[in-house]
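In the block that follows, a single chain appears as structure tokens, in the form predicted on its own.
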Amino acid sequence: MALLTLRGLTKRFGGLPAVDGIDLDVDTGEIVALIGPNGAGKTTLLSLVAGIVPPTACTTFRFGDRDLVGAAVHEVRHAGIGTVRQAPTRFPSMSVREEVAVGARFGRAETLDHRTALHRADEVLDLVGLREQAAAPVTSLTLHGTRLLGLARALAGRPDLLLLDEPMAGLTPGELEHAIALIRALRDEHGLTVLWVEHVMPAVDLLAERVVVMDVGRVLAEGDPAEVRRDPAVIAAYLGVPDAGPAGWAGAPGAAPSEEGGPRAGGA
């Protein structure tokens, strides 16, 4: 059953379509990876779903039984959609525990007192593996710790759908293994649905049940990781050549830089 339904989702910047009439369904309990070359529109798509940027056009944005066309960020979050950006904003004066408590208080449309929010923060910090750093300043965290902090802040709002923007980028092999296991556990043990932008293809192969490939703002292909890996159009989009074989795919996507490294025409 579809938890998220998008039809005709479009965003133009100065007339240039970053997201160009996307239709997408995400079922309850799915882990769906959005992949594609730099500038494909992946991050822009997440930002549209999160309410961070308004759409130029959208005929349907359903989340469960709610119509979220044109909804603001707080309305999307109250509906049960949590977002973890690639470079999460932090409150430098706060401890790790305090910042996660902010996520608890501004998640679902519920009123929490400060003590209850801190208690929920402790629960989430246990879940992601940051409990020992609870009293530390947020500025003391490593890259992986900062990513976990962003995830904890989103989880504290008790979402049903998590939007993740390149959570694996720049991680060591051990950190990557931890991140993959954590996201799998969030779905298997806590019932979350995940829509996830990623360039680290080994993680996509291990974790994603369905892969949606974007290029210049449109859906190019979708299927399981093995299917999209063999798709000639997908290989060409990554490598820029029409007849590259599977051996070329293995090197290109995994080595792709962050979308912050310079998008092509069509948006991030």
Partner chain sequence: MSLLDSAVTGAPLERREGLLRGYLPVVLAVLVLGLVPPLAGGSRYLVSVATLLVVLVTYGVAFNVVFGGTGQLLLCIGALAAVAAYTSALLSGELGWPLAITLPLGVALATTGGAALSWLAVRRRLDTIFVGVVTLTASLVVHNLLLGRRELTGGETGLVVQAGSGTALRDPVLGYYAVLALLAVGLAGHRAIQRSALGWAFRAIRDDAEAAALAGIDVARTKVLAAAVASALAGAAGSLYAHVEGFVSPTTFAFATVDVRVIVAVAFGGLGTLLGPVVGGVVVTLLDEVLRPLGQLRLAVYGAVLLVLFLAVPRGAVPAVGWSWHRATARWRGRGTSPAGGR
Contents of the next structure:
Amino acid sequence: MALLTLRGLTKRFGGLPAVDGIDLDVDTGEIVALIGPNGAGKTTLLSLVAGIVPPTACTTFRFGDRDLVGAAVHEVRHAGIGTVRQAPTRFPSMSVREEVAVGARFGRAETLDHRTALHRADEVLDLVGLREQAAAPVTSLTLHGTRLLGLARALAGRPDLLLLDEPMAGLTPGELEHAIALIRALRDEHGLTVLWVEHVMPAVDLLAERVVVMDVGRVLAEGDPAEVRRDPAVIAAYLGVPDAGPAGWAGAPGAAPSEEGGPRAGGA
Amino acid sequence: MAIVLDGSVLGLQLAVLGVGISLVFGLSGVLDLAYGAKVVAAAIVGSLVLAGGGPVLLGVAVTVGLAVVLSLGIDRTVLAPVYRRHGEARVVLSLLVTLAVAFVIDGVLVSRWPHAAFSLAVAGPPVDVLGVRMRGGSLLAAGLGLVALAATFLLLHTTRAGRAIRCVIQDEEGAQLCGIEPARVRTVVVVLSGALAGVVAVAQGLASSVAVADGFDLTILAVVVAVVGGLGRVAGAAVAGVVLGLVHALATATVGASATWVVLLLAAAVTIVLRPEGILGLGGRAPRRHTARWSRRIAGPDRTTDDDAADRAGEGRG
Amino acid sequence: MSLLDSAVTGAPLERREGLLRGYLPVVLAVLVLGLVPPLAGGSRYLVSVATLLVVLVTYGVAFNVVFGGTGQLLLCIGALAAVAAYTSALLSGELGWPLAITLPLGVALATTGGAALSWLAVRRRLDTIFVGVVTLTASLVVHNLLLGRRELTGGETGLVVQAGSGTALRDPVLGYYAVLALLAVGLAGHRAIQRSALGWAFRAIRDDAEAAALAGIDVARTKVLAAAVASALAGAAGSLYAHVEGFVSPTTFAFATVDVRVIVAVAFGGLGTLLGPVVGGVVVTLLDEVLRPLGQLRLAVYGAVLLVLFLAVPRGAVPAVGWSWHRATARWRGRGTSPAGGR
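Output the form predicted together with the partner chain next; the form predicted on its own has already been displayed.
Entire complex below, previous chain first.
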């Protein structure tokens, strides 16, 4: 039974469709990678699911037994969807432990009390490996540290589904290994479902059980990584974009362009 | 017709006020609450020249000159620490500092010349304009406002300096990459904004008079016009000024003087709520982004902090 | 750790003192202010200045909750106070309704007004400055209505508040303690917010509203709630003051009389800090009184002093003192730590 069901999800920015009638199902316990050339609409899709961007149209957005069409950001969060953006925004006046505790306290509809939230934060910091930095100001973290912080804040709210936006971009090989192991552990040991936008193809090969390829706001292909890689339509889409072709598929970690953007994603 | 003409006279002055305050805000995120005080200071000193028997043109020159000098002086001294802060901290500190400056200017004026008023009486009979009898002073004031606005637009749209200003207002980083020096642009804008304050003083003196206590009201009008126009948007501020002037004249004629301000302010508030991007709508850029942008405005390249990196990344997302 | 520290906004969220320590700053501040009437030696003038001071501080607490707490620049504190005060004064005066009904009614009206403005701003996603200007225009609308509806409000000459005359409120000293009691409620309420989940939500929203929403905080509800709380407090302070003074005029609640001074006091004391409005309010009032002999030049000197203060301690006095105190005690204990995230 599908955990997340999307039908007819559409977002236009000034007439240009960034996401164009997407249908998508994610089953409980799956790790699904969302890939595609720059400007394919992957980040917009995540923002739509997270409720950050209101959709132009959406016929179905079901999560578990909840109907989330038109839900606000915090309602999506309370339903059990945790979002980590590519450049996670932080609470600059807080320590790492406090920021994660905020995620714990407000992550579900019933607010946790002071002590439980901090306790929960410590557990999650152990899990992601940030325990050492618990007392440090959030502004002191590295890029990887900031991503882990964003992940910890999302996890602290006890999500069922994690939305991750390019968690691997720009990481060193060591950090990449850590990130891959961490996401796998989250699924295997904590039963989380992961929907994840990625450009770093080796990570997709290692981790994804299903790959959804997007191009110009539509689903181009989907299947297991090896299957999708052979799809001529996918090769064509990537070849149309310099530096992101199949060569980048096997390229060094972090070599692929990491920015989602372009005029279609617009607004910035 | 009389309403339209009366409204235009007031509206053009409001437009100049709004453009003057909006230019600086668009460039640097500093909302100048001393703007009205500067207008009054310039006008009062101008009136002293006239009272001392100076020729009218000298009075006008002194008024505009003083407004420019005041603007530049304030910008270079007390605002310097404000420019070293970023984001909301800069907005809030700029409000407080310019408010304190307004107190200083107002206080000096009120204690030194409590009853001074600046008025440029224009001799001559009323003139018929499209069948409406208008005072010569009002017409001159309207003409002056029109010329000042036209000059500002010409400066912004035809000269190199103007292009540089518009570049920095839209995208400071990009402008810097093109070799534009934001600090120099700021000087030009501050001088321009000061000159416009001087123009308001003169025009107001022509149309009626400027009294010592007018500073606060002028500032509030300037802020309201600038915001209705879409903060930092020069053309928007000009249009907003004229429109609000017309609303004012219309309200005076229909609901009576006492309710006029209520109507005007409600009109302004409704416009802001319905169109926070300004009366002219979005012209290719989103002013709501301003808060994030201010953090990178003006300051040199030596201050890239973590927060800025986050800001930048934040703006890049789709 | 230190008492001052706990009153500073940057104080760690994770540390929460016991009830006694948590509310100690509130109790101390109220006790100190409570000493004014005995020390004033029966001077009616001093007590009336102190009454105005306490009312200003209460407005400050309200502004601090809504702006320092959630970043909404609500520039209509004076107008909200006016709405509550005039509602109560007019209903009691013209219709003879008892204060027990008209006071809460006025406060309810102010609360609704403030919450509605906030809701509008949240719905339209207005920026700080835009919220400021919309609420400023609302202020001016109220002001002009008070001036214009002469037959009801008496216009600029003001209105003698009949209701409440002959009650304890009209006794200067008892009236002072009445407004002080309201301030105590306001400060204790702010402290309670800081200690609760709502306080965490405030901090998160101030830091980054979008991140706060992603963490599961209902940003819109929190902001409107903050505005409602602030409006209620401002309204209560305004109408209580009207009944203590027995007189209201548009100037009593004008933007320049109330909001400007509130902003100056809160910004100087330290935005978002518990005791900032108290410290700032005292400084502003003292400045006013000390400069009074200067006559008209007062405003200029006042401005100059503020200029220096703002540029010297842009974060506000309470955080500045809190920081120095913290650093001093840290050195004393031989630990070079700084408060995490103090700002």
